[in-house]
Structures are given as C-alpha cells and as structure tokens.
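Just the one chain here, laid out as structure tokens, in the form predicted alone.
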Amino acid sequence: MTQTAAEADIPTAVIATGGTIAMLADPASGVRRPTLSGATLAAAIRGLEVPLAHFQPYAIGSEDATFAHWLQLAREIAAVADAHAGVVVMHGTDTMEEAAYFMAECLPDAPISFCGAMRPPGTLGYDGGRNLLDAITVARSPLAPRLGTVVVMNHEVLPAWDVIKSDSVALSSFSTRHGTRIATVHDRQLRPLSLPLRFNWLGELPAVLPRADAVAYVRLTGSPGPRRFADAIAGAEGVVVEALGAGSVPAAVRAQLLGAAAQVPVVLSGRALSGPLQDEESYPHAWDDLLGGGVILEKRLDGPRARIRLSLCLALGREYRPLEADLI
C-alpha cells in the first residue's frame, strides 16, 4: 500500500510535550529543561520533506505528567487526528508507556506514534531526531490506522498495551513484556513483523478528570506488612495489586484484599514480566476465594496500566473488565 499524491500532501500532526528529546541545559543553572519546539526539532532532520503541523499543549519532564496532562493531550489528539495523516507525540520516556496506554484506551481508532529520546540534544549519540523521523514514517504509513497507538524508539514499533522501559539509559531501553514487536523502521520504511491485535478498549474520553488518588496501587513482596498494606488501600475507590509469581497473594494480606473487594473494585495483576496470572493446572483452586470474593484477575496488563484502566473506568462510571484481545 502506497500513498496517493493527494494523501502525500496531508500534514502529519506533531504534538510536542517536552521530555528529554527537547531538553537543553539552562545557561544559569546547568539543569536541563524541555526547551526545543517540535518545529525546531523537525527542521534539524536532514531530508525530511513531508508536511507537518505542529502543536504544543505543554512542555514538561514526563516525571511530572499527570492525568490532567494526558486528558489534555487526548483531547488535542481527538481534535486534530481526522484532519491529519497520523499523529506523532513527542513525550518524555519516564512515563511514555503510561501516556501511550492512556491514549490507546481513550482513542483506540486514532493512529498515534509516540517517540522520545534517551539522550538529550547536543550529547553524544542523541537519538531524538532519528526516533522522530521513524515515528513520522509510522504515522504516515497506510498501515497506521490498524496499529493504533504505538511507541517508536530505536527503530522498533511497540504496542502501547505491552511496551515497557526496561533500561534507565540504553538507547535500546524500550521493549515489550511479552515480546510482541509490531514492526521495525528502516530506510524510512515500515516493516511489519506481527499481526496487530484488536482489544476491548474503553474507547471514550472521560468528561471529568480521573482522580490521581482514587486508585491505590500496591506491589506485593515477600513478608508483606499487614498493617502497611491495610493503610495503603484504606479509603481508595479502587485497588490494583501486583501479585507474586503466577498471581500468588500471601496469607498475611489476603483477608485485607478480600475485605477491600467487598467494598470497591479490586484488580489483581502480575509482577512477573510475562506468563499467565492464573495457573490452574499447577495450582488448582488457588484463586477460588479471590474470584468468589469479587477480585478481578487482569491477565494481560501490568500494574501501572491496570491503574490507568481502573482510574478511567471510575471517571467514566463503568465496570472494570480485564483487557482482552482478538486477531484483527
């Protein structure tokens, strides 16, 4: 599939939000801050000759991103997506996987390519220009509408539901929990590797802002403290717990978990990077009391993404259903 001449004249929306990709050192303090605009960054890419339209709703380090920022970004994307040949979002890498997932949940039909940089402009090995070029290539591909929201880093195209930042500094930091690369980008060509999946996305922008404090998120460890666990989930409108192994919940906190599930939505996700959350063949009936008590097993999402999904469900007034997928 190739673009027609008319399609080639439609600009791609490039939305800059800050992050390392845009950071320059402050002359006075030496602290790096997101300073460069999307237009400035795109202008520095040699041979980039496709039309672009630039937008910048805010400029922050992504460690400071909030639900308010992501809802603002989602509304901006919703406003511009139909009139442009795909959408590229430049975002800081610290919370890029969460931001991309937020967009996928709210805007599943919009072709959105996230990109960023592991090294700031002016440093050896700056990767922002290449990642931006690759993201534009993906966004303008005729296949982009089938891909939905993806992260494009280090020549790889990774799905929003599964992508993780697995190294703090490496250029190859971004990977997937389950090894599901969608495609690679080389020589300004999108090279598909696997079939994209169709999910039961929420598919709705909330009219009210999800509350950051609504959902308690707890990652279990060995020898958990019952009092600390109870304190962590007290007063929450919903709870997400990352379980051990294939969904194990220690006896020390099991009663508190079931008590919470009798009052609010409680989602159990996995701490392991991959594998099933529920293994009935090896551990039959190990989850009977949890399922009977209303605990929801989230077998696909990690804890941070389950928190986003539950927070959106609460804001939308909808019941939490685990993320499921079918082949497109």
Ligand code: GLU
Given for the second form:
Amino acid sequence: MTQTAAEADIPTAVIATGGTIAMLADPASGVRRPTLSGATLAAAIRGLEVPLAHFQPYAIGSEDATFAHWLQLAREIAAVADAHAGVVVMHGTDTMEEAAYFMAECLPDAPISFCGAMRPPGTLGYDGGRNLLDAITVARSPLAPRLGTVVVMNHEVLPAWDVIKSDSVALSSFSTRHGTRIATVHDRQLRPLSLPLRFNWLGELPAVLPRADAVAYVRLTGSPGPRRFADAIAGAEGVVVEALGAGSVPAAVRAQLLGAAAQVPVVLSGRALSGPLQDEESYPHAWDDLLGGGVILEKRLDGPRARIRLSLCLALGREYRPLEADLI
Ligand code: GLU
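Since we've got the form predicted alone here, give me the form predicted in complex with the named molecule too.
Okay, now the whole complex, with that chain kicking things off.
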C-alpha cells in the first residue's frame, strides 16, 4: 500500500485535535493554548515530502476530551480513511491512550497512528515534529492496515489496547502495561518487532452518544469504605472495578459487588501493572462466588479501557465480552 500510495500521491490524513504538540504560548499572558495547526507544524519538518490533507475537528487540552469528542473524531476518521493513505491523529498525551482505544474499538480496520508531544513547541527538546514525522511514516507503511490503531511516540509503535502514559514529563513516557512493543520507527523506516494481534473488537460506531455517567469506575484499595463503595456504584448502568493483585476483592465490599452484578454488568479488571487475573493455580476457587454471581473478568484491559468498552457496549445495546486476541 505504501508504494501504491506514494506512486499515486495519495495524501495521508492528519487530524489535529490540540494537546501539547500544538500548544503555543500566548504572547501576552504566556499561557499555552493549542493553536498550532497540523499544516504549520508539518511545513516546518525538513524533508517531509509526502502529501498531506489536514483536518481539525476541535482543539483542546485532552484532559477535557469527552465521549462526544471521541465519537466526533471516530466519525471524522471513518469519513476520510478510505480516501487517504493512513490517518494520523495529533492528540494531547494525557488521555491519548483512551482516545486511541476508543478508535480501535469502533474502527478496527482503519490504519490510525496517534502522536503527540511531551514538550511544547519552542522549548528545548520539543518532540512534536519528530513524533508527527514518525506517525506519518507508520500510517503510510504497507503494514499500517494490519496494525489498526497505534500510538507513535519517541520512536516506538505501541498498540492501543496496551499503551500507557507512564511518566508525567519524560520524552520516553509512553510504554505498555504488558510490554507489547509492535515496532520501532526511525529514519523513515518501520522496523517490526512482534506480530500484530487480532481482537474481538466491537467494530461499530454507536448511533447514540455513550453516557459518561453510565458506568461507575472504582479502583480498589486496602481498607475500602463499604459505604463509599456502595455510593460510588449506586444507580450505575454498569460497573468497572480495578481489583487488587490477581483480582482480589476485599470481603468488606464483596457483597456490594455481587449485589450490583445481579442488576447490571460488573467488570473486574486488575490494578496490578501486568500479569494474569484469576490465579487459580495459587488460589483455587477464590473467584467462584464472583463468577457464579455474573461478575465478568477482564483479563487484558485496565480499568479506563474496560470503562470505554462497557460504555460503548451500553450505547450499542450489546453484551460485554472480555477483550480476547488471536494471532493474525
Ligand atoms: N494536558 C494536555 C493534554 O493532554 C497537555 C499534555 C500533553 O499533551 O502532553 O492535551
């Protein structure tokens, strides 16, 4: 596809949405706002000679992103993907992993490369131009349709299901929970490192907006307050709980969790950074009551991503099934 795209001069779609990558300082106040356009940034990258088509559905700090923004972005990508040689999304880094995951769920066949910057334009070490160049390289690669949605930061290509912002300021902030690195990209070349996986993505754009308040999301701690836990999940249409360790749920809140599971979908994900959920080898039958009570074990996703999947399922009127993979 790269050769075809290059030969035919098909442009890559660059969709700017704001974030540090675009945050210029206001000359009067010094406050940074996402005012740098994708076209201006691309024009400043020396030697970037591929054709680009620019889009800007909104310009925000990604901490203000909502399901409405992500659905708007997904619709824009769906509208442009077929006519372009890959899609690049310039995005704030704070919620990049969630936005990327939302796109992967709704548009699994679209070649989407997210990028951003850990330092703003004009500062020492601004990484926006480099990351944009690398994301364009990935989006135009013949492998892009097999990769689906990826995050391209600091020369690494990381999958939407696993990528995390792991440091608040480091240029090397982006890594993965389970250590899944798909490829590196440097010098306009993609170097694949592992086989892409195929998942049971939802593969559908909801006609109605997922409701931000529909799903209660609770991260468990030691000594959880049973009343606070009950308050947090009361009235929710679905619940995502990040359990401790390999999926431990403290006795203090177990009855409330099972009570909720009798009414609405309850998804248990893990708080640990990696490793399996439900360690039957060490703790046989420890999850019997939860599974018997209908609690769904989400063994692959973290809580924020399980929340997105469950929110999308509710908007689509579909049952939640855990994310599972096959080799391609
Ligand atoms: N909080 C802003 C955002 O996520 C800036 C952080 C960044 O982009 O690196 O858009």
